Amino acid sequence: MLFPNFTMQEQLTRYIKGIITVKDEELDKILSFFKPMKVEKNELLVIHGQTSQRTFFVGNGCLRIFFITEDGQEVTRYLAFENNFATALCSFISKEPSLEFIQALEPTSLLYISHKDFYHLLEIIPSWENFYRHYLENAYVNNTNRLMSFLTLDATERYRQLLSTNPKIVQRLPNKIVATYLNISQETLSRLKSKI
């Protein structure tokens, strides 16, 4: 949900309030490790044997989380709208290159925290370390999700799933973006956005 008049400090303060309880000089603390940033349609924040070094929170806008296949195709793994965070997590938490990309799909409006000021904020909130949890539960039960619906449904059956659970996805996003993230052609995403 995107809150028009909000300052992206404030909708960053609602997301963190919401998962949770934190006293304000802790929330100011945390609030002034993260750094505003704005980025370009098709930007790349992240490449392919960088290691990713950033956590960042969309404030208006939308990231992609893709890698690219060994013959060539493009697969998404995440998308990240409006108050969501998004890294490389593998490469965030080992150090280690990060093996996927991370692109704006739109103008997007950020900010961000340093993997150094993000692990610093461990040691000194207590609540911060809560927070971390859930939101590793979080990337853990999505990507098993995903992982699963590619295992056990068919395309159809996977379209019908990203349309009752993420509509936005194909409502903002080019078909070519969608059928990467639902790991079928953009063809077979046609047909299907015909019938259905």
Contents of the next structure:
Number of protein chains: 2
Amino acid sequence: MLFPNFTMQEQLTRYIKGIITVKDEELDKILSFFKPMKVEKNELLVIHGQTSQRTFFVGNGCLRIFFITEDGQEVTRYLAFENNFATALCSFISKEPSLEFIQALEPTSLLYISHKDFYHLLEIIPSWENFYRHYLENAYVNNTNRLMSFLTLDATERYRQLLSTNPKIVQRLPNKIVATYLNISQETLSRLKSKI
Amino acid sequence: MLFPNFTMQEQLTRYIKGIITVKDEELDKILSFFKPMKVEKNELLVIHGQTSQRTFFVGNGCLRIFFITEDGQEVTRYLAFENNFATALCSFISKEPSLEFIQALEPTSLLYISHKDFYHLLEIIPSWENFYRHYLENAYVNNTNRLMSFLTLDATERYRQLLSTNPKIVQRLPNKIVATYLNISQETLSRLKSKI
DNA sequence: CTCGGGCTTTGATCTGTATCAAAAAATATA
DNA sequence: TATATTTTTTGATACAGATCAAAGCCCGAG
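Given the form predicted on its own above, I would also like to look at the protein as it appears in the form predicted together with another copy of the chain.
What follows is the whole complex; the chain from before opens it.
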């Protein structure tokens, strides 16, 4: 392939333009800070305790953000398929070491930008502040919805909701992972799948 | 009292200056959009289904943001004491009707700004965008911590965590409310308080 | 001071979901 | 194709916390 990243840069362009209006030279500047990268299935991109220095944009494949509880249980906080960003956002914001891991669940090609470059863009490109605002707003709304789903729905209802709002997750990922996303045990997921 | 709002404006000034650097005339402009208001105990400020047109800054007293589940349970999403903002943020962001209520739990004096004016400030005062960014970042981090606490802690652990990070909530508010904040029944809260 | 209505506590019971264990099925490896 | 490994299913049991019910307590209104 002559231009292996052509498509991914385009995908990102489309994503950005869907949110903000930018001049072409600004867009070029923005894109110039995103580097392509390929990761294998199960590879870790951010390791617990490490300051998250990068934000990822998935071109193809899937990333999951998860953490591990005191008694060793994995909990999946976020799943990003193609054309989505994935960041250990809390650590990105606070600049504290990450409590979370980021892992590829499939062979994944992505673009990444460093923390430093991301903040640099905030300074040199006014509309990037706007982009970030929308990104934060969106992350906040998602998180709140997820919080509400845990506070108000039982396991079956959460699974039903996931099926209707995000069927890809159930279709593409193994039960094991889906269960950690719904915060139920594999056994319970298996049982309620057979009932629905 | 001659200047009943003097203190509250000062409180807000201190809050804003703790986050961003603003010129005095910018600050005056900002403050000019915040109007004072008093609400009685139990009074509702935002009603379910209403587009949230306001953001509140608590001068004195306490506001809670809550929603009601399908089977009629109240769930408290956020509690704001003095020197804190309270917004039905999802509805503020999406401009959709609010799924949440905002209610005073004590006689409360506050400053409010309309949605429209808030966005107007974003346009005319560049550092306000910065303020809002910090506000969003902070809201996001809080929400994520709360999400994690529900995913990883049992009732007793959540109560202990609340006691250590936010003792005011336990001290100032009736069990009933604390229970809806921890998402446990009053009976369970009563039982675990007696054990600790 | 006292009466009434809400809070809080205590007890008994029930239920959703976890956990443990093992079989069955699917997938990867040789 | 056979074998090893992982994932999913099924069954049995245990438990945290809900719900229902009733008694006790507190605090404000008159």
